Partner chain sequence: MVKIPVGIPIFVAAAGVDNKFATLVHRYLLSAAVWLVLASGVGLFLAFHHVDPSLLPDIAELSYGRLRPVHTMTMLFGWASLALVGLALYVVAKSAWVPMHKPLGKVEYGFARLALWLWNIGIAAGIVTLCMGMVNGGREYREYQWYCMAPIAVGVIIIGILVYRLMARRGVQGVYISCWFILASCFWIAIIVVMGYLSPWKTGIADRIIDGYYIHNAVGMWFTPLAVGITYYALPKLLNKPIYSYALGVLGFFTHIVFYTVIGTHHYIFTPIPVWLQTVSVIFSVAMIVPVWASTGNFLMTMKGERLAIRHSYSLPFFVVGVIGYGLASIQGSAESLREVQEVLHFTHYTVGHAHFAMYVFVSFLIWGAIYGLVPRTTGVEPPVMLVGVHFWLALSGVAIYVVALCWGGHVQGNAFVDGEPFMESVRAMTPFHVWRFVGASLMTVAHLVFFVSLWRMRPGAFSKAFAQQPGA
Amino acid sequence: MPSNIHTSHRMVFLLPASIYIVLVVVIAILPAMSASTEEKALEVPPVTPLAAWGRELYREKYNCVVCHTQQIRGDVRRRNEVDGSVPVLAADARFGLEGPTTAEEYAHQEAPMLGTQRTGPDLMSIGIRMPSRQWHYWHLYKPQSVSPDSTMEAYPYLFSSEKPKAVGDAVPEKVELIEGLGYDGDELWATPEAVAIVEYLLSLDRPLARKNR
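This sequence as a structure, only the one chain, the form predicted alone:
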């Protein structure tokens, strides 16, 4: 007599378990394998170890992902007006004129930090928009010194009045003192953590978008 799911304890267990395993393979494992294969074919070099450490600090220690997105959105309503491609959403145009972000641009990222809230600007192309390392140091030390309307908190503890020791590839850098930016000491040094964070920010330069422009 064939087993009946209503009376067989084995069937009650095996049927849902089998469905779960099939769904895991179809929804998670197969797409992950496909994405991994596509990522290897992309001409996007992995970030340097210094930028990778900066990304870890950005994401986990200082929680920058809470206030900053990394996702330039597209306006699909205007697709047919621009040769079938998707233009940048008007509200996002100041963050990246190269086009909306694509899946390929998140290669080598674990996990992609698209974000959901823009208390601060989107940072997907900050390496292009703000390529000055010194600007980023001042923005971390005192955001309002270079962006008067900024609501970002200051991170003065990422800097030191004396040259700190290097940590691996993170060699402390001297910050250029500019009159009126709010520092009265003789010297100001970016600590290894500040150097790593800025290295990561400068790596966000959308190489694929610029190449395909």
Second form
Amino acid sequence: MPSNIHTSHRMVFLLPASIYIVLVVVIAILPAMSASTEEKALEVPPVTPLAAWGRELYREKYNCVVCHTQQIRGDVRRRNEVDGSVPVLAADARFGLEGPTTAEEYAHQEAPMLGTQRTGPDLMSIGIRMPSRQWHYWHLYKPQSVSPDSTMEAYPYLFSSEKPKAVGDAVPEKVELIEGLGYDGDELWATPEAVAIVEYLLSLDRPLARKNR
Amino acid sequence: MVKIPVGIPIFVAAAGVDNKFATLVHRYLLSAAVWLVLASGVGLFLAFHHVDPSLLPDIAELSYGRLRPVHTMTMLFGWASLALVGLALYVVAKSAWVPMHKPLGKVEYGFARLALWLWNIGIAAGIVTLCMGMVNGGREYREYQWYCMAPIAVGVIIIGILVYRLMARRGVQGVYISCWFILASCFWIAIIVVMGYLSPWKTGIADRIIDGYYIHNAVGMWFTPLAVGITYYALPKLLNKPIYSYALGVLGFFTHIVFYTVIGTHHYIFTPIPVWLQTVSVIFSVAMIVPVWASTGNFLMTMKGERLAIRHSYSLPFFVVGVIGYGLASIQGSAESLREVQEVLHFTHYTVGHAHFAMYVFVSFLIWGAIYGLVPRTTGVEPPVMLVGVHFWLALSGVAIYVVALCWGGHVQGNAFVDGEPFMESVRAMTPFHVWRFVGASLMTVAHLVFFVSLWRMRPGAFSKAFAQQPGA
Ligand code: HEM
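Given the form predicted alone, corresponding form predicted together with its partner chain:
Entire complex below, previous chain first.
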């Protein structure tokens, strides 16, 4: 009797397994390989070690990704037939004066943080929209100090009342005290971690998109 | 005079089951229930965070960014996976007609227990490392470090081998469709986890292609087929009648493999991922209606005309909710993949509403139905009916509030994005919906505590104690 999936446990294993493997190759492995080949040809501006550390903290230690996206979506349905450009999707217009994000802008980044939720604003171009270091320190120390009703969590443990030691390029910075911080000490210092995270945020200014404009 | 305890038919049904097997299944389920209660507490904490973070402590270990993956990973790999695997072992043994007085050999028992240990250690280590700030960030549902996922992966492989051996030892010629779904999922999840952790494409768009594949296959090729496979056994069994159409089940199985595998990129519509991948994902997301309704329709037709049985059963109502939940959550998912819908709802809390619709109303309710329906057949003890009723109504009303609040709120949030209002408007507009979500989530959490007590009352050995206490026994 020929063995089939109804009567042979071996077939119950082999048939679904082999169909699945073929599909995974077609839908995930081959596309990833070709995207990876295209990526190799792309050149990206150098990243400073400080910003790279900031990104690591953002992604791996504080996991800011859960509330913030880094992608400006392009409306492929309204592609310009003449020059092939794609307009920014209406819902993302506030973040996207430089156009939709491209593969180039994510090239050579470990786990690009396109994100899934906009509990907070998109940060792809935060370096352009908010270039002030002090603002970011206030905001990290207590988001409600600069953005009333914010539901972002506060990171007071990235600050200290005494001057902390520098770590490599990350030199602690003094935070200007403003009313809303609710801080009653004499001095407030941004720790090396805070300095690195803010350096990373400021580096998010879409150099490639601006260059191509 | 001998008084007959209430559970006597159940006791007879369970009489032939190896006590070691009953204990094994119960330990899997109990572990799952512990993780469920723990992760519910974490979920409640997160839900409150959206209402007013200033009332919560600012501690790095308890920060939102770390606790969110703690919640999702514990729910997915602790609660849902362990519960499904525990039930699957029983379902495979039964539907393969393996003699229940000795379904597994001594060494196999050892391995089954080892798998549970590895699994629990993986989850515990995952929670600790995430809280310490070692997060595989930006990679959803695989935020664990590799060394926390590795024990779980070994556990899955052990379970897969045990399932295969049980099937090989079957007492009938045919292999029932429940076994297809269960064995295949064990293989699929092993591949998925390997792809998720060992894929060599870790940067740029290639990494995101793998990410879309991973996220969706983890849900669609693990939780869904396990829950469906278990239902194919449990539902006809509890109704004491055959499944409505076996052929429909076969159609559902094969379309499930082909359609579900290829739709991962629907998490990345309008991104720089090649447009053909996006289009394929949208088309097959809509085509998912076929496998989903092959199963849902099949289950509904099986339940047709059984109103009386359902009303008198404490486990079948969970199946009614779970089956309808599967159908509706999947239609919702198909709709969400459309570009017009994505434009407004992607990035909003609507997605979270959908995630809970699927994982809770569909998967978790089917798990509970199967636990209440099948565990008494292994341990001989029925749960306190009153508690099961409380569990059912609290969970159902809780999740209804939860899902409606977030789906409605998601619309409001999404429209605020499209209308270009100041961003903070989208945050402020969500607050009342987050309050309602917190209310719903509280009811769900209480339901989980009640469930834990019921499961504990069904533990092996509880019957003989109850029996011994009967006067005159
Ligand atoms: C007491 C019960 C529960 C509570 C309080 C709860 C709460 C939460 C919260 C607050 C979030 C974060 C959502 C956000 O960012 O706004 C979340 C996400 C999530 N939860 Fe739950 N949850 C519960 C039960 C469950 C169960 C039982 C499962 C699965 C079996 C589950 C799976 C998930 C998943 C997959 C996500 C991520 C959703 C996404 O990224 O789109 N939850 N939950």
